[in-house]
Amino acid sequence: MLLGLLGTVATAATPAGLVPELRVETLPNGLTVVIEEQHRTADVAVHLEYTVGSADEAPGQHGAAHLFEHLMFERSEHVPQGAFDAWLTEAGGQNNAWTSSDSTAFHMRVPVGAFELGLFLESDRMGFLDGGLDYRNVRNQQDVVLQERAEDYSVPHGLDFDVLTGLVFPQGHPYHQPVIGRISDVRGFGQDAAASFWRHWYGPENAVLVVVGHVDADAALDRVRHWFSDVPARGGDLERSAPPELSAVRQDGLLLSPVSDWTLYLAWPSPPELHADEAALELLSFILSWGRGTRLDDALYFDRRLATDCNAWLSPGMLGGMFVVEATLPRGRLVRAERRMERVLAEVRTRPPAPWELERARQAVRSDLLDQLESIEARAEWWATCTRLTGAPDCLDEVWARYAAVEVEDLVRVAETWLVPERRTSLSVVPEGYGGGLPGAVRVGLPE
């Protein structure tokens, strides 16, 4: 669960005393505040988290939220055009952004003295965008949002997370359209739908504003409220519909991509964070792959030169998850890698890892986490994820108590519970021409 709360770190047997002294306040409007003195620094993180992301886009929406996204840096009623980049980076500070399937996140770190101008622009946009929210701005930021798509799906392997995804999680799944959205629904969300996606989202009652840095908690927190107390709570409907039980059904696709290498992915739906076999199958990810004497990298690359490159990797959600191994290799080894890989997960019931591997895997994430607890931004995102997923920042030492608590045989159990055979999907990728991946796979792509 700890990589999926930033994407990249995993969280296993972390010592205790990990979450500093925090201060929480949820003002009128509903906006959850958290604030962290961290005088290590000159420098204060202001990380706003709004929950909401492509999951809760409706039919024809695809792609709402990551273009609204660039619109929450247009335009608001006292921010004038291109001023809140502007102004920003003159005060010394710099910001960007983020959307996932479940969130979407606005981060700047900014020197102590530029705080409260930080807190005043997250304000207006979050109280006032709707005064910037014209067909013109609208317009370019559609034409924005789908050069970036273009981009994105031109360079090598840059499709390839969407097809998977889009396999895993099928047809009527929240997951199922990515993230970036489809052309024709980002073209036709005009003023209207987005004025109506902004008042229904991206009100106070939906977000986390965290502060970390060089500020005292008790001024930091007037300065908050001075600056969003005046935002009206939007009073919508913000609860997510569950989504459909995943069907136990193997499948393989196949995507002609502008590669010179050939790669393979293998992929199970995996349980939703905070689910209580999280924590072993993110260890289980570092015991298949984190370099030599791991079984996967052994496997196909150390002992046998099969691949390239491979990997194993956990990805989580709110309303589900994705486990993954991959590797990367030389042309016409699709068949003989994926046998290769599944008799490597199939050994992990037969001969389950050893002490010292598990071990090592959680010395592997302590590390990770270790390092990332080091930025401020980091820490006011955990805090904000953590706010987000389980109501309170101060998750972290709970989180890595999960993983300490990992024994073998919880390793051996989510094996035969999560990655079985029936519930695989593969992904073969090839250079454009070539074909032929695993047999019987079917030509897959993206829909426009």
Second form
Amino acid sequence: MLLGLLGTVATAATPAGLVPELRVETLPNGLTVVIEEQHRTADVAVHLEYTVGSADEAPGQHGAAHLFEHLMFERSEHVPQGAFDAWLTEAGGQNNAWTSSDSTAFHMRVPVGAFELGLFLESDRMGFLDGGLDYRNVRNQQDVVLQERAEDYSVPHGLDFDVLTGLVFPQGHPYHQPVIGRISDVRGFGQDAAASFWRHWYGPENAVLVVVGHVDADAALDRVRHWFSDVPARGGDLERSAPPELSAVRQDGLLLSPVSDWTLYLAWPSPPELHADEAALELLSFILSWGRGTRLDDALYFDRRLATDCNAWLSPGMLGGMFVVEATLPRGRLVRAERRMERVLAEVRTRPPAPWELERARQAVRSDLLDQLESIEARAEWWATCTRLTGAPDCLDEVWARYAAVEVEDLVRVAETWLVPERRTSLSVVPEGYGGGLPGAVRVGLPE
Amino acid sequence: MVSLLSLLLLLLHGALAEGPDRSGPPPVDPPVAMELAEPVEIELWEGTRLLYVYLEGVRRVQVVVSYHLGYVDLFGGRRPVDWALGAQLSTASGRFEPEAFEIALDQQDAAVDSWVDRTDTGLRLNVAAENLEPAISLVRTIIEAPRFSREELRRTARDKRAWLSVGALADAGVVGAWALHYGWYPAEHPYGGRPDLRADRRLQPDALAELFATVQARAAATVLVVGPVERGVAERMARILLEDHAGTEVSEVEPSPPAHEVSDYAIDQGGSQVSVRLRVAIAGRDEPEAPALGQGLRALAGTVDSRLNGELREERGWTYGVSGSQWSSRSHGYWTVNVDVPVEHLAETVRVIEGHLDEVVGAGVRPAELEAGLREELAWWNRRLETAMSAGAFYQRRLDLGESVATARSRVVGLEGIVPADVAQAAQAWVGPDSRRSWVFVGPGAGIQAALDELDREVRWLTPEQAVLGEL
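Any chance you could show the form predicted in complex with its partner chain after that form predicted on its own?
The next block holds the full complex; its first chain is the one shown before.
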């Protein structure tokens, strides 16, 4: 969308809130650059986020985005095999990456004296990764990714989230497939397919680069312009098609798993990120589960001895989210737990949260946000997320204003709108060798 | 037309000339260790002091109340009552029931936790700076009148029992870690205390109250305040917290290194993956070889570009990653290396780990690895005061170790003087073939046994329950 635009310079508004002064520029090749001076440490955080995730994978390519996260650490045209990590750590830097359904982020933190090195490495893999892609490193990272999949899925409850997501978002929805992918697809993703995937999605027009740290904003911007000046724009269609409408189907799944306790998840599709109801739903999750005096925790754990753990959370997504409540049970009393969880949720309507409950939830969200913003890496990630979601890095004040504006009536309304029985999905996770699950639950799993 | 073409060529040439030079990595300026402030020490009265650090630009204050006696001093080792006191002390007070206490903390944007550790007993408050005073008053209600109830004791005992007898058993990482720990420290060692689920159930609130009263009566105490708070306020807060405190004893117990013959262990947990753990004894932290050993572990398994990660992940693709950690007290320490691999690669993985360990012992590490280790430590040092949490943890660590910031800084900066021969020498002295080593393998029993046969190695087989409960 930014293809062909000339470089434009702007300074985002600086409200007296959460968003500081940010330097924002779109380079001629389409790369969005955001820079914030932060002088609390001698480090710089460099966060490069591409708007490509597992939701963008074609059939037969499931796992490609995550595999690509790995391949980006391999050889590029000017960075030999193994040098990315070696050069960075030798400079005192550290780095990592993550892939979600919606995006892939590469984040590094370097002493300011290695800032140029960080930019060199990021720009080289954005501009010239194809010069280093070969059979050997594709094959090796397929092995590593499949081993990561095996390790993740072999820990107790390691399968749960992916199975639950696959139930809430049915076949055909971009979120149906797990980010880690399918074994056959990962294994079948060859060197040519990798180069093609990279050319399509990992161009500057589809990315935002955020720099936060011990830099002069003008000088840092100059160095970014320099290092990314030879990275060509790619072109191509980066638009996502709209996801299919989720039908109102109540479904109950049963996962037999190598665990030693029972877990019951109840989940509902929730609106996409930044939807007007998102804030109220997240606050509701804290009202349900945030320690003593919250509704789910009291009903299942503190006042009764049904569960050993319980939780409520909102899983966000650009194309839609999930609202989840869960309980871990030492002795498989799933039906009883379900009844009690449903009762707690129904009571949101019949006994609306008191103002103090809402304020407590709001305080918890605010506190977490403010604590995060003390770290340069978290700041960089926030400015990137805002850019990805809204096109500008300074959405945080607006996001927070939505949380600040939520009233008790909103909590009741979103519960009535979104947490409806006919759209509920349940997943009973039961130790192998035991039967059970909720009545009528159908055995589910993940495709190989 | 010609002149236009020339102009275009000139522009193109200019653009190329000004483009980035990608013929090699750009030069790097090494980090320089920042000077971090020493805490101001103020003796409040005999046996009671304040350590205070003013920290600008963060929103939270961390306040630690540390009583300088722990379970090793009090009992010679872990007991159910000290575990329970650590879990319960910060959940309520004489004036506040647990729920009221938790809600009051949330309202003040505050959190409190507590512990009984080997050499200290403590409470820690993290609070938004504007709510410091009311939160201190809340913590004071614990110190002047702690509350322990039978119901809460039962709850924590039940949770612990559910975890140890159900939840933990399916987790190879947890099972392996406990097998390694209990194999390393026998029950009679001060660090080797085993869970006692029956004793947990018999605990009475009075026992916890009595223990806390003993700690208060005997132990010297320090209040550490780190955050955006003026000295006068910090001192006033410390005096409120420790009003009437009279204890003066400071832990001086330093357990000897465990000396029994260690074994290797295996646990059959099914599946296709094996969780591999290796522990090797090293020098205590005050020994001259300790810094060189740290560099050796880093090169072996401590980072993403370590030798083991390079071979097992990047070359062979057998694991998502290898990790290594080093722990040490004044008298002794150990390296621990962890990796998960498919069981068919277990035997070769063991050979690879031993091979790289032998290489570190034989030849030390390369200068580039030492340089990377130095820069990593310097960068780590320079990040300590970034957030209220990191700063609080940094100063609390200094308090726990009883060392100044200058001493900690000199240890980091001193890595510059280490040469490859130092690492080889330290490794030969501590982690050579005759060193104290223990392996633990958790995964599918038959596959593990096949690998052990191939390696001609014997282990003691445990059940997950034995591993988690320390019944070796």
